[in-house]
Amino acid sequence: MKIIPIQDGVDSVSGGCKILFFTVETVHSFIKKNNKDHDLVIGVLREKIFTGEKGKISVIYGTHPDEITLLAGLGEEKHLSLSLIRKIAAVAAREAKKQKKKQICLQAIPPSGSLIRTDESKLIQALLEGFILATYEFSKYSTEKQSLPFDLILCNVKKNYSSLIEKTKILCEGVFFARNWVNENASLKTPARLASEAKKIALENKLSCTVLDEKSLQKSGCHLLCAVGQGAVHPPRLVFIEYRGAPSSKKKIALVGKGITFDSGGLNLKTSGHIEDMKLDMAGAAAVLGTLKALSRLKIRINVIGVMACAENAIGSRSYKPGDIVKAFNGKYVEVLNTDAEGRLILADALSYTEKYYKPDMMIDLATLTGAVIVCLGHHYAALLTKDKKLEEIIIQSAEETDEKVWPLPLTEPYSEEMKSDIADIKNISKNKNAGTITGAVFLSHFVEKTRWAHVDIAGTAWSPDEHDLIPKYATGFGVRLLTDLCSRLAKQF
């Protein structure tokens, strides 16, 4: 998609699909300023076919030859927000794509109502993010013709926003990268393939990349990660990709992603209705890799270690078994009561290994860890669990800024009691089924000793059963914009 910013209004461009945004209030002011009785747009507004109601779209044909005008409602000005602009831009983008025009002309939204004091650059970025993210499609395996490519003309732009436009495109490309990998066939995204992709990105962006194969993992003592992957034909990998955006600084953070390339549940086999979408279980790793790709292109001044714990939780003659006790990298013994609680096992080794050898100042892990988080928060919020209130606060700030929302859950002592084992140091599931998201985080906390750490459970936000706003059906790419924004904020603090 080529994006062309111009200072003139949409009327200066002929042909294609034109998108005009209205609040309820600007509908009335537009009618007063324009008295052209023959104008179809004015007619639609006067007849109250379109009133600027939030989320409503009206398509007007025949305004000019080969031209379509699309009116998008933002609702009342007092309720305007960057989040709303992002979502309405996405709704408009989907409708515009249906028109199959080679050119789409988008009206940049001037500061208005509650956004009067908002930096125009934030408005432009929110508008473009919503629009671009909604144009995503995964059509690799479809024989139907893909959507036609088009140029996007951004009108009413007062300044030169070329760098902002490029930044927004890079962010969205990072999201698309994560979406594509999560949507891909599990048979084509083995742990080794993910490791190869990390090496490729490292080479393209002059980053360093280290991959531990199954022999190195066994030798180093990552027995939990090895146990999860030992039943599969495709052995596990632990991948480290390092971005040094601030080489003069000793500060660094680690982003750790769960990369279960397919989760059968192991010998605790998942049933039909639950197993079909389990190629999504590497969404955390995909988001981390997409973030590292974006960070390196944006040249954000911070040092980041991207960590991907990759394994296929399959069934085979060598599969680990319920009741097994396995020694973790940090020396603790884990009683495996359920082989379908495997994500926390591979993350346990990844977190403790990263802490020991890379010594980051903080770690944030991103994982499709529990189905319980969907029961708790649905598909709109990820769960955030940490004992570090300052880290919690800055993650929430990034979540609000990017619309990749998180909701804090308690990580307190009473839940720790439920994870104690009678015959080992810790067990991988609680005896009861309550608070599964919290007990999953409690388990992980046993593998972080001194480092500031937060856990984000994205099981409900990484995959969407339906298309809405800027979220496509299936893989969402959740976490790329959140983590990139978080790194930008931390760069200013370090």
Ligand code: BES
The other form holds:
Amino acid sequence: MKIIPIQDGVDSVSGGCKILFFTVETVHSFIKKNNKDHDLVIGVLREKIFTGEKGKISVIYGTHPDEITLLAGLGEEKHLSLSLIRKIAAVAAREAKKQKKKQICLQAIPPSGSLIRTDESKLIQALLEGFILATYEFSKYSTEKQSLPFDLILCNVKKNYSSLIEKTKILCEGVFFARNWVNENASLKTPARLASEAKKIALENKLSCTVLDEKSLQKSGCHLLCAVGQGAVHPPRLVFIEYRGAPSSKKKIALVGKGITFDSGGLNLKTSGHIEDMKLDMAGAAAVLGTLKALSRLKIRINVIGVMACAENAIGSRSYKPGDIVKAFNGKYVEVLNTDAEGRLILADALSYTEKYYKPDMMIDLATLTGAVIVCLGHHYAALLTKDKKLEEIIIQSAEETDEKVWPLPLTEPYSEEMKSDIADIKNISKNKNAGTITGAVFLSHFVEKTRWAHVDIAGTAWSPDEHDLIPKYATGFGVRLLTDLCSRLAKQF
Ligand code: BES
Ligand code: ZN
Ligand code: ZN
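Shown: the form predicted on its own; wanted: the form predicted in complex with the named molecule:
Starting with the chain above, the whole complex follows.
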């Protein structure tokens, strides 16, 4: 999709599909202006067929020959926000795409009412982000004709926003990258394939990349990661991809992603209804890689290590067994009581290895760790667990800015008791089924010694059962925008 910014209004362009945004208030002012060129639009507004109601789209045919106009409602001005603009732009994009025109013309919203206080570039970024993210299609496995390519003309822009447009495109490409990988067949995204993708990205963007294969994992003592991966034909990998955007600074942060390429549950096999979506279980790793790709292309001034713990949790005669006691990288013995609680095992090794050898100033892990987070927060919020209040605060700020929402859960004393083992140092599931997201995080906390650390459980948000506004059905790419924003914020603080 080519994006062309122009200073003139939508009237200067003819043909194609035009999108006009209205608040409830601007509907009235548009009627008052009574521009003769907009007879049809004014008619629709006068008749109150379209009132600017939030999320409402009206399609008007024949405003000019071979032209379709979409009216998109933003609701009342006092409730306007960037996140709402992003959403309505996405709703309008979906509708516009259906019209199958070669050209879509988007009216950049003139700052009015509460938006006067908003920086215009932020407004345009939100508009574009919503629009682009909603055009995503995973069409690789569809033989039906896909939607035709089109140009997007961005009208009424005051400045030359070409750099902003480029940046927004890069960010959205990071999201698409994560979505594509998560939607991909499990057998085509083995740990080795993910590792070579990281190497490719590293080469393209001048990053460094280190991959530990099964042998070096055994040798270095990552027995948990090896145990989880031992039942699969495709052996595990621990991947480090390093971006040095602030070479003069000693500070660096680690982003750690769960990369289970398929979670069958292992010998604690998942059942129908729970197993079908389990190619999603590498969404944390995909988000980390997508973020590193975006950060380096955007040249954000920060040092970041992306860590992907990759394994396939397969069932077979070689699989690790319930009851096995496995020594972790940090020397603790783990009693594996359920082979389906594998994410915490691979992350345990990834976190302690990263802490020991890379010594980051903070670590944030993203993982599709527990089904319990879906029971708790559905598909709209990820759970955020950290003891670090400052880190919690800044992650929440990024979540609010990007609308990749997180909600804090407690990571406090009473839950720790539940993970104690009678035969080893710790067990991988709690004695009861309660508070599964918290006990999962409690387990991880035993593998972080002194580094500032936050855990984000994205089991609900990485995958969407339905399509809505900028979220497609299935892989959402959750985390790329959140982490990129977070790194940009931290870059200013460091
Ligand atoms: N990958 C799953 C979590 C998951 C569930 C992600 C649903 C996305 C959708 C994880 O490895 C898992 O199986 N967790 C178990 C933990 C339990 C055995 C303590 C779960 O949530 O049931
Ligand atoms: Zn599992
Ligand atoms: Zn899993």
